[in-house]
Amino acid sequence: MPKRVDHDLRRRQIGEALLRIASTKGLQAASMREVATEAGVSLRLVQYYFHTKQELLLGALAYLGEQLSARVEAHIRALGLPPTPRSLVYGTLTAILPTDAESRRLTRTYAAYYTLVLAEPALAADHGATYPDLLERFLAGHLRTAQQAGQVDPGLDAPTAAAGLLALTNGLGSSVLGGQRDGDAALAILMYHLDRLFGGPA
């Protein structure tokens, strides 16, 4: 009886191979052949599941988003259940910050995509800033809830504050990857701003 192939698993295997290349070598030099070698499959199989390199890049980007989402959820749970607006904001941003091997890998991989977008504007047109926009809206929504609960200044502009927090976190992440500071120092800066926003440490 022929072996049944799990196509979703095979697509993920190939997509995650691309993400490994992105985190170590960047994406501009990552060929379909190199991805096939990293995944341990044939070039023909990679082309069967992803007809073009751009299709592979976008497919792998979705898997990267899943990995980051899982990390965020774990950080939020670690702050206690049920989650509060404060723990949702703190957990999300501290999960994104590159403070350990996993988060440094995620940050390097996202940085590889950002670098590629600068060189290939068509990729930006296809995937745009969907994930960052969703994240900003997520943070803004919980800041509004915190305002309603009296935990955050009611005069705060939640969308602007959310965009600023995300920009701060991304900038701190770049400073860690660039060697300006280590993860602990970056986390201390982020916590300083979050504590000020929420009126002091929890």
The other form holds:
Number of protein chains: 2
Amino acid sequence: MPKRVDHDLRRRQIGEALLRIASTKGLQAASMREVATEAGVSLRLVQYYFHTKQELLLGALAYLGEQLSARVEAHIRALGLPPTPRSLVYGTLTAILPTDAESRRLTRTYAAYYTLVLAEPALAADHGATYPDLLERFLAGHLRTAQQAGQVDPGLDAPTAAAGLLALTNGLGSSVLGGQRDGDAALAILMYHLDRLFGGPA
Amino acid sequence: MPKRVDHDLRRRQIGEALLRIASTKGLQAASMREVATEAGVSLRLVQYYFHTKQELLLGALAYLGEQLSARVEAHIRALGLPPTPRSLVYGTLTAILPTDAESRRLTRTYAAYYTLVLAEPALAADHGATYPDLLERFLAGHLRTAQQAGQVDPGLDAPTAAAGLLALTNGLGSSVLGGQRDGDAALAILMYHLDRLFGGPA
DNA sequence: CGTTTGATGATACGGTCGTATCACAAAAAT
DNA sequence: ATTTTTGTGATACGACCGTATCATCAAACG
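Got the form predicted alone; any chance of the form predicted in complex with another copy of the chain too?
Below, the chain from earlier opens the complete complex, with every other chain and molecule after it.
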């Protein structure tokens, strides 16, 4: 056999080529041939590493999830170690707001997948629906911790507040991608609500 | 010539057939042939009333906007006449939350168009970006009125609060469509935030 | 009454899609 | 050294896409 190549690496290269196309021209433009060209390989290779298109879409979605998680972690760390309940909430939400080129790419790609899954629910066996849910529980947990530490009004319902914050952030992200306002304006609105929750700026 | 048919009516029939497809199978499934079948006409007729596919997409988008506006108006009226600042804000936001079959259809279709416009900005010459903006200004105006009437904390920044409420509602809608929670749960979260803003339930 | 014109059907064209097939080279296994 | 096995290229197939063309039929108009 020829040079025994690293399959995982190749799959990642091809999958990320799809993500790049999805973020700029949309998922409907991500044909197998287009992905092959973007990845710099032949159509046959795309078929070889992903037997079918659905496999490719699901594989790339997994890579997108990894990239998203990595960004959230990095954003939390950037707010200082060890993380406080406040920095965990701030870091998580500001990470998924499209304020720079990378986060715009991630959120645009995520939006493309979201719409695809809406039309084809079979695609998201379970992975699609659970990720936002995990995020929400993550936020709710740290909000509760913040309440116990006296940093947040204890009369607040933590799960409801967490759901509201995440929905607010997603909605703001949509408005940024739609060109209604820029990332800084959205960040300011998010900060306004967060500071109100945590009782004033840090 | 044959029976001299009503063009506007036919266009609406065909356009709404596309919206129906978009809401169930997504816009990528809305081919000219599929739309023709759904509308019960021949492919040629779709071409006759909409010379090109882009014309069809834009025409149907206009119908979607009409349906959305009509629903918002109806929801506001359902809260009693004459409308108060509070009922205007409540009615607007609850109208665009996917809580029943019709609103689910509308928001799903809107989401499909949103993603399409993200990938093909040329489609939304101006109509796409201005509609949420109008909604936001509408909300901000009535929030300010409510402040002057003493129903809302005057220290609040009305435009920021309006943007937050609309983003929250959109984000909640996304989570409902994504199957993360049902419409009633989303409505409860929205009501919680609205009541908090307006100082307790009505 | 004939002719023009608005509305509709049937069908075709070139392109792209996802997928499949066949061939073949090169490293590994025997 | 020969026989597997793994990776890769070239190409083909049937389906569907948006769009265009040609023919036709019936109402309106002179």
